[in-house]
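Only one chain is shown below, in structure tokens, and it's the form predicted alone.
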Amino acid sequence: MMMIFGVPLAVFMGQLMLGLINGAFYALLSLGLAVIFGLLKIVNFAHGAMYMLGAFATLLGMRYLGINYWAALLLAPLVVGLFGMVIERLMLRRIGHLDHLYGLLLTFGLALIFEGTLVNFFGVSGARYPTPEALQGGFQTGFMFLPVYRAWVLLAALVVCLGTWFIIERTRLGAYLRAGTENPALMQSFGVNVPLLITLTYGFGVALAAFAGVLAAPLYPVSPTMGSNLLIVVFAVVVIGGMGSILGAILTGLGMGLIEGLTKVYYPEAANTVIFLVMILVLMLRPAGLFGKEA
């Protein structure tokens, strides 16, 4: 049996694939955070709750409305995104002129409310959404068995992440978004509805988190605390990549997933802390993050 640094190839590649899958979730969630902070300058501590709401919308839609997985991929992000737009319009906009700390505290409070409400109704035990029939099973790659659903998660996350990057960085709509946040008065004078752009941007950012929640529902237990358990790691990924950097969020999310997966192979005790160790090193050497711009 072929070995890689003393580890069987199948084990090495299996952990590498698991790390890449986790990295896909990190990339999706940190991308949503980067979009919201980069364009709106809002530190969205409710992001983990939106991820959790996306998973719950999938689970409850299946149980009570008969919605299948493919419909949930579209409907859950749409519903959570609309909910996020209401939050931005009624709450965040009122404190938009204040220090970033107020937005952080408001979104943190909202996250606690959402989590506490669902704990009251559903408890803390998790439930799983069944893997759709078309994505069940797996295939041999020559060195490991790869479940079809995990391959689908990686593909879907990459397509959504790269599509988001392309829209923001390479299209006229993205140019309007960036210009509207840099100089809203000028864009208003050109007839662009900047407040609507801001609301849509926040809705899109939280919809990305909900999309990640739909992808996670067949893999991880759906519980009210699933978002809070992941949020701190995702914030660390965003800091490493550079606050507000779209491409940094994607590449760093995938990279940190791989590093975490390899750490589980060679030194499992450090797997839960390796991302934070990387964050400390990056902040010491490059405070703006790997892809961030120095102020």
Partner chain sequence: MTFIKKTLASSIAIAAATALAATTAQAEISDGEVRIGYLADMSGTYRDLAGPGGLEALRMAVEDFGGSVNGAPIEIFSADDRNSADVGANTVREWVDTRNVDMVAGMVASSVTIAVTNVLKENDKLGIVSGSAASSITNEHCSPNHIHWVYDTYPLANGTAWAVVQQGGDTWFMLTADYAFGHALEGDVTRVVEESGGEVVGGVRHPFPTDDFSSYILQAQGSGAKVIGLANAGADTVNAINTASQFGVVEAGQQLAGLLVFLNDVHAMGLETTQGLLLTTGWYWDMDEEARAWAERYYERMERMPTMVQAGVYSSTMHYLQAVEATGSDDTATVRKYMMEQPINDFFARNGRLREDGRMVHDMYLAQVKSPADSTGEWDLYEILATIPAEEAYRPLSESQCNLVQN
Second form
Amino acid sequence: MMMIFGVPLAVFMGQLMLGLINGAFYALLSLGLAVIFGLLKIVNFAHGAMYMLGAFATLLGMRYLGINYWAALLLAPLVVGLFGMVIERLMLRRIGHLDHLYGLLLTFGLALIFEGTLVNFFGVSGARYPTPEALQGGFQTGFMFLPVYRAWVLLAALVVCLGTWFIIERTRLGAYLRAGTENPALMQSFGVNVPLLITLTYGFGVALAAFAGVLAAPLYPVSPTMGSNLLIVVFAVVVIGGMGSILGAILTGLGMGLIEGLTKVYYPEAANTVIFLVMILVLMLRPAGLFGKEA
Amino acid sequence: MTFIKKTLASSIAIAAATALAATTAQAEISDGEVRIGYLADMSGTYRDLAGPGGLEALRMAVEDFGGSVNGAPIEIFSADDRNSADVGANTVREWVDTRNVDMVAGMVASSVTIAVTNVLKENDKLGIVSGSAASSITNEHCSPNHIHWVYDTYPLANGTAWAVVQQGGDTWFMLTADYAFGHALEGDVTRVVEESGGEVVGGVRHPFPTDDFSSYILQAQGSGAKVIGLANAGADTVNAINTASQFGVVEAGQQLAGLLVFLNDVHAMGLETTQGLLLTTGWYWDMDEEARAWAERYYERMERMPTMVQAGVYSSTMHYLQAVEATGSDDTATVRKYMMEQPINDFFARNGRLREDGRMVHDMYLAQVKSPADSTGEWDLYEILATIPAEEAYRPLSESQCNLVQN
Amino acid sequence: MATTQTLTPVMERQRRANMRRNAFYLVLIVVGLLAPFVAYPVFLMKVLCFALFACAFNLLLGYAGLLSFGHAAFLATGGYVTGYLLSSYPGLTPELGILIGTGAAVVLGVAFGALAIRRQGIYFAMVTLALAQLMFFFYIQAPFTGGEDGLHGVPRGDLFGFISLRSNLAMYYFVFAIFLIGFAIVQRAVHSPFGQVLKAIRENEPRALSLGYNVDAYKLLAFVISAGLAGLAGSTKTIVFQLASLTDAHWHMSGEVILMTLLGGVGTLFGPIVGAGLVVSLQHVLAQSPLGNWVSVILGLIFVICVLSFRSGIVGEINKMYRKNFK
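Show the other one: the form predicted together with its partner chain, since we just had the form predicted alone.
Let us now look at the entire complex, which starts with that chain.
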């Protein structure tokens, strides 16, 4: 059997595959963060909580309203996205003109509130969400047993990521968005409703997080704290990619998934830490991240 | 002369009376109240395991006891330790300094427990640990001031690993949480597996906590071991089992051995995922009539079935209160001595006995998680396969490093 | 008498302000000395340790404009080093243990600071967060910290070898003295020319640079002082509670110190103390009340309310009111 650094090739390939799937999650989450940061200049610390709310909306929708997985895939991001827009209108808007620090602190507070409240109602053990029937089982690829659901997660996440990239980089709406990022006052004078654009953008970024939450629901126990550990990892991804860079967030997400996957084979104890090491190295060499523009 | 004699006699009598009063005062209940503090994680990872449910169990015990001991009312207070050793130690220190607490119950995270027992030892108060798993609590960290009631990692490793090897699972791959508790559990399991004729062929130490276990499960699959041992706890175990089910580990012929799995974990994961899992438990709500009767009373209050930890809080509090009643004192050494002299047999503990190292040994049970088809209700989760006798389950005193044990 | 007559009105006002300030300090010191007879000393010591930690953090954020999201690393380093030394070398006195622990935090501060100050704004925050995460990993792995279980049974020992700190009262006065030293350092730093330059850098870094100030050196010094004081707080805390644990190294601790500073008032001398006092009391009171399960929700609400309505924090708002009405 061919070995790569002491690991059989098949295992090695399998690990790369899993890394890529995790990377797709990171990409989806960091993409939302990057979109929000790009236009609102807000470091959305509530992103992990929004991801969690997406998963909860899926779970509760099934439990109390009989909404199935496929409908939840659409509805949960919509509901959470609307919720995000309300938050933007009521709170974030009022601090838009202030230092970034305040947005970070406000959203951090919101995350504490959401998580703490749900803990009191649902505990922390988490609940299980069944894998939809069409996606159960798995295929035996040449190098590993790949559950169908994981393959679906990879596919769905990539499609949504690329779709978002396309909208932002290639459509008129995206052009407004990018222009709004550069110079909101000018856009306003051209008759574009910038405040509305901002609200929609926040809603959209949050909806992406919620979408990741729906994808995660059958994979991990749905619990109020599921987003909080993921959050700082996703931050690191966004920073490494370059804050506000759409393509940077997607590519870095996938890349970090791979690096983390390899760490899990060669030095598993450090799997949660390696990403921060990469972040330091990148920021030292490229101050604005891999794909960011220097201010 | 008579006058002098009289005065002398009366002053002697007075002195004797005062001395007597002093000694009886010592044997009495301090401050005229029995004060019990309940310290546990009320909002974090271990909330469902002990948390508010344990507090309710404590209240039930006090109510069932009649709310007072020999006329001294029983006062309960509680606090959330947020799984932080500082917060835990600090809270208990304050209970000691400002409220003169007599007994502290609960205690889950081992870091909190070790910190709290240090404070209790310094101030000569009693702690009854129900939540923690670490067997070191009554081994290298033992003290005359605390008791470990429900279970610890030794019988868990012993019961589960032994049973699995007996069933033919003789090659193991260990998934270990990378911290002291995980390492200790891994060590215990390795020893039992090897003693039973099996072999540990590989393992991986994952960071604590970990959400995504797919990579480690893949490594375990690649190892070719028959059994994947989970030397972790709480959310980590849940995640590992879930992931294993997605990757068809059991279908592919490998078996999982969860070493620290609680009722609330199995309930959360569902039977579909966990069926067939072997585990060792100190108590199960449906194991017999007595247990069921108590569990149903608990269920009416909490709308959940109790875990072994919550049941243990009730059982230990009862035993403690009986000791206070019998000795008429809430002095730590007196109460503990009485608790050690009395065998423990209630709805929770069978053949229970409190050893000098503070370990309460009692019968443990080897259980298997039912399949969805066999389960008759939301909480009908385990089938008890075997009873592990109290004297065999726990670490023998001859191996103890506790300084209270003469070896 | 002759000298006062020659004072200009401006200097006279300055002199009065100084007198008022000194009187205010004196009152606070007296309050601090009497406090343990009114409140529970261990609780007060906790407040003082966190107040010192918040003051250290505030020196960096409030006066140099640098938001560190990794200050837990210094708190934990001070705590672990002191805790380890005192439990392994019984002959070591507590003040030496604290000194070495603080020294370790200073060394770490130099290393982290040298890397972090090369980036600005949110990137600075992220570098400090990442470095602190690396330290967290180190403390989990390193054998001397006891990993997840933590370091327990650290002896309080005898101060200078002959004053027993076993009693809470003695310990309190020792902690109070340390706090005063730490606070004096912050106060001196802020009111010195060094502090003025820091403020200039915070307001407009390119301008400070063009005025010929070695901006990096100033930032680094501020970072190191802040790290050292955070380490001092950590060392002291370890001796008070006789333990050091991973809680102090976790990034939530870095978040908590931001909350304390923000609540009390960023960039005010007393803000962090008020903030730390409030947050610690709140956690303390809530933990033992029926609302115990809601601690994190309530902290979150405070965050939100602070950011939306009281951005200058309690002390900041009081200062504003004072200025509006009395000047």
